[in-house]
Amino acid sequence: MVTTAVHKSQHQQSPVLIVGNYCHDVLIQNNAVKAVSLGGAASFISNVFNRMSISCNVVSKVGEDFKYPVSYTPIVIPTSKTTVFHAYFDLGFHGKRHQDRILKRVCACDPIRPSDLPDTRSNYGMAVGVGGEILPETLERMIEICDVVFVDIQALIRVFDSVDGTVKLVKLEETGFYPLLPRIGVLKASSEEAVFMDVEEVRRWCCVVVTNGKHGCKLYWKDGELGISPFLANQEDPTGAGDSFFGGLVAGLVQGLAVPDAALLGNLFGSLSVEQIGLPKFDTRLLQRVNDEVQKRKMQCLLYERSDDELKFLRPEGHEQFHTVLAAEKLVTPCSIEEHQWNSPSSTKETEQIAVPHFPKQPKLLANPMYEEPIQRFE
């Protein structure tokens, strides 16, 4: 679905508001650039929503150097450049600790401010900054205009080395976001990020979702916790897997699934994402079957009564069978992209078409083609 970018007061109401900047991601291994692609949590999440036919608004800022056509038009800041991350896949060893990659923010676009958000309400808000672009006052405004707000902890605890931009993490309680936790609905963190908060403390205020790669994820809420099974995947690139998970989780909730079932859908999309480099291109036939199964699951759970908000976290009857069905559908049509798509001649043409003129006095909006741009891969 393509939305038309207009002044914020004219944004149409949609179920989900996504807030976070688009980025340029550069993947580096053995001192060589292996691929460049569209990045940023907003791009991965909106990609999932597009494929699941879920309406959303995206508030994102880029510079005039932004080079990708996207489904949801960003605000272009003439005085700033697009946020750029370099991901190093051969520097991930620090003593006994291992990371999939080392991230460096080499360029940062302007932050997203409360005045950049639409005036209309949304059922769900997603604060998913990756480069420090979400401010405490922006998150507070999201809480005011959204019924439930989902937050990725990376938007709250990332700091950046002043010399080379290496991404570092600080304790959540040391940030200006900490007082807002009782007002948000869900906080998502990877297992590596979760150590920077007191899960037992935070779960008293909001649901905490901790992702753990091939081991799936775990839900924590005030009165309980629940592990959610993973899906098998052959990892090619971990970039954006947590974002795709988050998109799948909220997509499931939008369509009426219970939280555990929605988390299964999130695990599915996370597993599909790691099997591709850069922004994943999901197989249309697979997603149609997944959509069909989601609708069947929704109908199965109509008799599942929820007398209060806490019950929505309980595992509904048939949860394991739902996992089995989704796993079987994933195996029917492996999600893959043919090699010729990496270097499609149409890629360059589409990118050239998105060039925009210079207006030095005010932010402007890019043209709005559907995102179908393959990443550029270098051998």
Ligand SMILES: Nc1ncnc2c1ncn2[C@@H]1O[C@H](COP(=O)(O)OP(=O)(O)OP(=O)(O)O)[C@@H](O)[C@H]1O
The other form holds:
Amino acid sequence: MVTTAVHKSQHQQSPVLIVGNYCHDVLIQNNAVKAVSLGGAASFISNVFNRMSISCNVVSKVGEDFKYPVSYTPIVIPTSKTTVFHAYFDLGFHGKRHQDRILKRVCACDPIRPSDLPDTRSNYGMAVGVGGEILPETLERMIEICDVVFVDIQALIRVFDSVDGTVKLVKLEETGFYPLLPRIGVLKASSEEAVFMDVEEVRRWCCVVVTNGKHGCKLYWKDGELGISPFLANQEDPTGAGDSFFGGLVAGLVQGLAVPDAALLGNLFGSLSVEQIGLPKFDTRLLQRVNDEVQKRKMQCLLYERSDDELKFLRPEGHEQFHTVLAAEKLVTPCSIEEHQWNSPSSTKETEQIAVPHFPKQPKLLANPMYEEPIQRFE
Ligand SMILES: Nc1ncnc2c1ncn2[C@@H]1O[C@H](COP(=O)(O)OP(=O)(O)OP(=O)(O)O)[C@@H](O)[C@H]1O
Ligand SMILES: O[C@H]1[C@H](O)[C@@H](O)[C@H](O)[C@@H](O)[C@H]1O
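In place of the form predicted on its own, output the structure of the form predicted in complex with the ligand.
What follows is the entire complex, opening with the chain shown before.
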């Protein structure tokens, strides 16, 4: 279970194994490319880990066209291209349900196979594919070589339109991953994705974490559930919020926090992530203070440590205070949001602005019956 691995990690110090492809994200709004950025859950999560000094190992595949410097070298596949997603920010209407963006996978790199994984064991595994690159056998191998595996449901339930790559979701129980659920530790889903599983069923097997944007997240386990408070944020780009959340959650657990406190750290990183376009840059002073608070919190919790694994899910004493302190730290650190506005040049290394969108001279106006508004699509 989740907390057993937490305790093991304190003795063994082995890294977290992150499995999922890096990708190129193209953010599109009002028919114009607003930014091109390094993407993929693996990049957002390792970004959080680096800043929280958590050691990790990333297994990711890209093509020779991969154009970003990353801390964890990917496997380069000469015969394949890097996975590319186009995120359309103004097409998010599907019937009456609003989605924050429509995603299209326009290029897909090779899948990650069991033989691509290391032979060495890890305390934690994170199955965080974005473009269908994680196969059931890959997840099974992760379960064998990691003490506990954290899975993002987006790695399991995404399917891709054969014509234009539009990401659609299928029911979890219809996938080849379903039989593996009793062997994983945590399944994370956004509220949009959570409707593609039977939470009541899945929580009997593993802890389910459902994120819900500005409302924070909710934990479900066999015997209970708990809402975790959000942090205020000026949302600029939701891309990667779920990934940064997941990074924060696992970073908290690796550091020895109880599950609700770790989820609070997840909410903090999710809220920091939405304030910037692409891969977020975290303020060094804020990170230092957050790290200090995590260490203090860990020491406080050791004082009244509970032995029963199930109890580790319950809100520990002082949880609200931990939220207040983190929220205050976030407030006092000025965020350089101006650098990351959609319409101003970006100074981040990983995010580049495209001044002249590379679109055909005459974009074709298509009335798509799936959406309330006609959309412009570029071919
Ligand atoms: N507007 C916001 N204000 C504050 N916190 C936010 C906001 N949006 C997201 N978060 C934080 O980030 C977490 C993940 O966000 P969300 O539920 O939108 O995930 P997601 O849909 O998987 O994101 P994405 O697919 O864009 O990576 C939330 O649980 C919350 O903690
Ligand atoms: O970079 C993003 C990010 O990793 C998102 O979480 C994922 O949903 C997208 O597919 C990807 O392009």
